Structure formats: C-alpha cells, structure tokens
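Below you'll find only one chain, the form predicted alone, shown as structure tokens.
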Amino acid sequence: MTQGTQGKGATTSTLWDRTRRLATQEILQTALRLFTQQGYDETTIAQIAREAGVSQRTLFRYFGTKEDLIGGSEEQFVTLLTETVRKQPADAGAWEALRAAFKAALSLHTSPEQALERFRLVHHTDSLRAAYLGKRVRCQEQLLPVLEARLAPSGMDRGQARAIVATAFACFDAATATWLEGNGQGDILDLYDQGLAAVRG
C-alpha cells in the first residue's frame, strides 16, 4: 500500500512538473512573438495570457512580472550565478568561475535564435535595458562575497574582487552586443572570452 501510494506521488508530481514546463514554454513563446511583433511596451499581459490560452492569474503565478517573461526572476538569475561560482572546483580562478556562471545563464535559452531575440527587446527597449542595467548591479552584489571568498587566499581584497566582478560583466555586455550587430553569428562566450584578453592584455 505504501509502495503504490508512493509510486501514485511520484507519478502526480512528474505529469504536474510536466504540466508546468509546457505551460510555462507556451507561454514564453506566446509573449516573445507577440514582443517581437508588436513591441514590448505596447503588448499588455492581457493579450498574451489570452493567447497562449491561460488566465492572467495563471500567468503571475509563472512570472512574477513582466519582464520576468524576457529575462527571468532576478531572484532565479542571481541564485544560477552565484551557485555556479560556488560549486567551481576549489583551483578554478575568479575569471574561470564568473565565465562558467555565464554559461550556466546562456544555457537557459532554448535556442539561438530565441537567445538573439530577447537580447534584441532587452538592448533596444529601454524600460527593459533599465530593468537589466539594475539587476546586474544587484547581482554583482550578491555574486561579491562568493568571489571573494574564493579570492582570499591570493589575498585580494573586497575591492579588487568587486573591480574582476564588473569587468566580467562589462566584457559580457560587450560581447552580446557585438553578437546583436553580427545579427547572432558566432558565439557569445568566444566573444566575451577575446574581449576578457584585450582588457587584461
């Protein structure tokens, strides 16, 4: 009875987690075709909950906002960096550790393409570049005390650690917005990677 009642729980919770995943991808699709479409600003929640065939409530209880449907929770986006510096292995470097963090935050992107097309709407629509420009001075925040205590032992300080952290994501930044101009040919990381060895000669 035990065994059956367990097997039933498991079986309820990978159809609700599989209930979810689609749910959630109907509505991503849904919301970045009609952003790309119409323009972020002028597409309402209204319209994309009703096209993707869900209620508004069923939305929010997804995404917490709507920018949440372009870049993600803030809180999820800083949890996937931090824990992927965190769980470097104790010889990687600083440079080695930030660059596998944002791996871990492109892998998110179900595809090239769908990856070009939100960094579009976020560099080209400025209540979105705002939003982004302010989570990651907030995610640098969080990321510091992890960098530096993998720092420590080469005796770098707090400001030295806060100094590698923004220029990671200046290079970063660099790097998509070179990818946008070459309308998404090559690859970001190659490209932050060449622009990580220009600043640091």
Second form
Protein chains: 2
Amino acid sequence: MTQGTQGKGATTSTLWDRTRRLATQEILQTALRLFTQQGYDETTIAQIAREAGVSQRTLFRYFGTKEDLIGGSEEQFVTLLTETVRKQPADAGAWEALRAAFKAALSLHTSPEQALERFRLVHHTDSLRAAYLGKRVRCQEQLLPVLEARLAPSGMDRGQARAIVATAFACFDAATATWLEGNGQGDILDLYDQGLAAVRG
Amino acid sequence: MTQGTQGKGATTSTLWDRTRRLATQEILQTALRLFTQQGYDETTIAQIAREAGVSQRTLFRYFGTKEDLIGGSEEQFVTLLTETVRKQPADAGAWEALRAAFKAALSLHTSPEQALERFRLVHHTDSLRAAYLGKRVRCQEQLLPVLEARLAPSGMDRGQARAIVATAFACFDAATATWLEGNGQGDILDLYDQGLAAVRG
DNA sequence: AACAAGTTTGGCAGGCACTGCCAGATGGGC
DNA sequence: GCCCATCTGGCAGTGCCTGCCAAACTTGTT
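Given the form predicted alone, state the structure of the form predicted together with another copy of the chain.
Okay, now the whole complex, with that chain kicking things off.
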C-alpha cells in the first residue's frame, strides 16, 4: 500500500524509506540495549521511545507490541522457512528439508554472541517466551501445507505430518535450550541432530 | 499458608474454605460461559467480576491473571504429570511413562465436549494459546529431571532427554490440534500414538 | 519557488489488565 | 461477647496499547 511504483528497484531511494529504516534500527538497538541492561519487564515503552527519540505513538506504529521489539518480524521468519523448504530438492525428505530451514534461520543471526544474548533474554522472560512460542506454532502451521506434499508419498496423513513438524521444532527448541545451558558451547545444529537421533533412534 | 493445622483431613470444614471453593467455581463457570459466548478478548474482567458477584480485586486474588480463568492451575498439572511418571514401573521406558502421564492429564476433563470447547477456545485465542504454551514448557522443564533417571541407562545425556520430552509434548499438541480439526472425532491418545509412530518411524 | 496531495508524526484521551494500599466486614478461637 | 487473623472491596496508579485529529513533512507538479 505504501510504495506502488517501486518495481524491483534495489536501493529504495525515497527519503521516507531511508528515515524509516534508520528509525527502525535506532529503536531496535535502544530496546535491546535497555532490555539486556535492566531487564525486559523493568524497561517501559516510554523509556525506549524517549531514548530512541521518537514518540510512543510512533514506536507502536513501527512495532505493534513490546514483544516485537526483540526479534525479526514473524512474517520474515515464516517466509524464510517456507521458501527454504520449498527450494529443497524434490527427493529430499521432510526431515532434511526442515533441517535446512533451521540452518537458514540460524544464519540470520549476526554473531553467536548476539544470538546467545537474545536467546537468554527470551528464555528468561515469561512474557517474551510466551510470545516466541506463539510465533513458533504459527510458523509450524504455515509450514505444514508445504511439507505435506513431501510426506504424502510415504503414506503420511495430515495428523502425522503435523506431528513431524512439531517434533522438529520441539527438538530445535530443546537444542537451543541445551545450547543456552552450556553458555553457547558447541553448535546448535549438532545438538539438534543429537536430540533428533535420540528421539528417532 | 492458609490452613496449617489441617493435616490430611478429608473435608475441610472451615466456612472460609467452603465459601472460597464456591466463589472459585462461580467465577470459573461465569468466565467460561462468557468466553464461549462472546469470545475471550471481548470479555472484560469487570464483566466477569460483576456477573460472578465479586469485586475485581477479589477476582485477581483468586486468579492471578485473566488467562488463569481457563484451566486448572499449572501447579496442579505439574504435580499430576510428575507423580504419574514417578509411579510408573521401573522397567517402563521414558516413552511409556510420558504416555501414561498424558493419559492421566486427559482424564482430568469432565467430558469430551467440555474438553473440545476449552481446547477450541485456547487454540483460537492468541493470548490464551501463548499462555498455555508457556505453562507447557514449564511442565516440560519440571518433568525433565524426573525422566532423566529413566533415560540415563540408555546412555542419553541431558540434551537428548530434553529433546525426548519436548517431542512427546509436541506430538501431544499435534494430536490435540488434529483432534480439534476433526471436531472431536476419535481419541486424542490414538492420534498421539499415530503421530509418534510417524516420527519414530 | 510555490502549491496541492498524500503520508507520517506527535499528543491526547481512553480502555483494559493488573498491583499496592487501606479501611471495613467477617469467621474462628477464647 | 471479645479479640485476632483473615478476607473483601474500593481507590488510585502503572503500563501496554488504540483511535482520533491537527501539525509537520515529503513528493510531484506547475
């Protein structure tokens, strides 16, 4: 609805878009800084807005909720996951496709340190964790139809496909939890493989 | 903290406790009725309190949050699950123990119709679902140490145990989702078995 | 360079969940 | 019947979030 005549231009040159991008980054950085400094619940929207130099009203226009100030948008995440799965070779099974999707998702983080910091924050804050889990199940639901095609040849019904997707995400979560417990030691994907091996063994 | 000199008496005779129990039921019923009638988000605490005949302040003393007005307390749930697992015979594997725990949890519902209604409500309301998922992972975490003993002989480490517990819960959730999709057709535990079979190949 | 049109912003009022505080009502033990 | 412990209700206040409207700004045109 915003820019209709943009075609596929690489650098969106309009001043509005640039300012918007800057403000987004500024807000996001400020929020993350304050959250890690004094805790999520102890940080108010008013404070973030003040220190980021925008009004509360504008902040809420950029990010719908306080929880959104943590991670990339859910939409972006869903797109990445579904596209990655879709791009997998036709002969790849559902498990491989899901693994590839997780790998792609993990590569979004700029550094393991930042990932650790973020995971820790989400993991230790009830409201944040709940919000994350909500996004997670919505991702699962979006992924289900994409994977059903890959599972139909094996004679799997919808319910079983759902169980497989849910299991993959569960093992991914378990892997990040274990990774977190070890303060970022090792590779999340390795932990994921080990967990899945224990389950499917 | 409330009654200390109660020992293990069956009928708590104090008037206070009886009134308290009555009020709890009244509030719970009113809330569930209003939620199903007009939706969770469209129902305010003020309305529930008014129709249940208590003040908002008292309602919040009985139930800490609006989400708590839906299901049994998290504590009760955790206790049931852990106790059930603990009571399983020593030679039962982790998977059987978890299955038994889910079976026990399912038997808490008074009727499949009520269970369906409740599940539907939780499933369709974002905030409720997020709260439920939060409780769920906390249950997982409490269950982990109980199951670790059962898994140690197989040479499973903590991370793998976590993956197994997470997978069981994931398949349980997938089963309820499928059950919900079929409007309560079939048995949740059967769906759980089918899902787990698909996962464990 | 000024103008018209569309978009974004900020401030205000308000709703809702939730909490701390304090006075008043109520049940329990003597 | 009395005192103490507990519970209740109302009030004010915080924090997240939304709708609304006027002011400021960007853009394309003349």
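These figures come from a predicted structure and were not determined experimentally. Positions refer to the first chain, counted from 1.
For the motion between these two forms, Lys135 lies in the other rigid part from Lys66.
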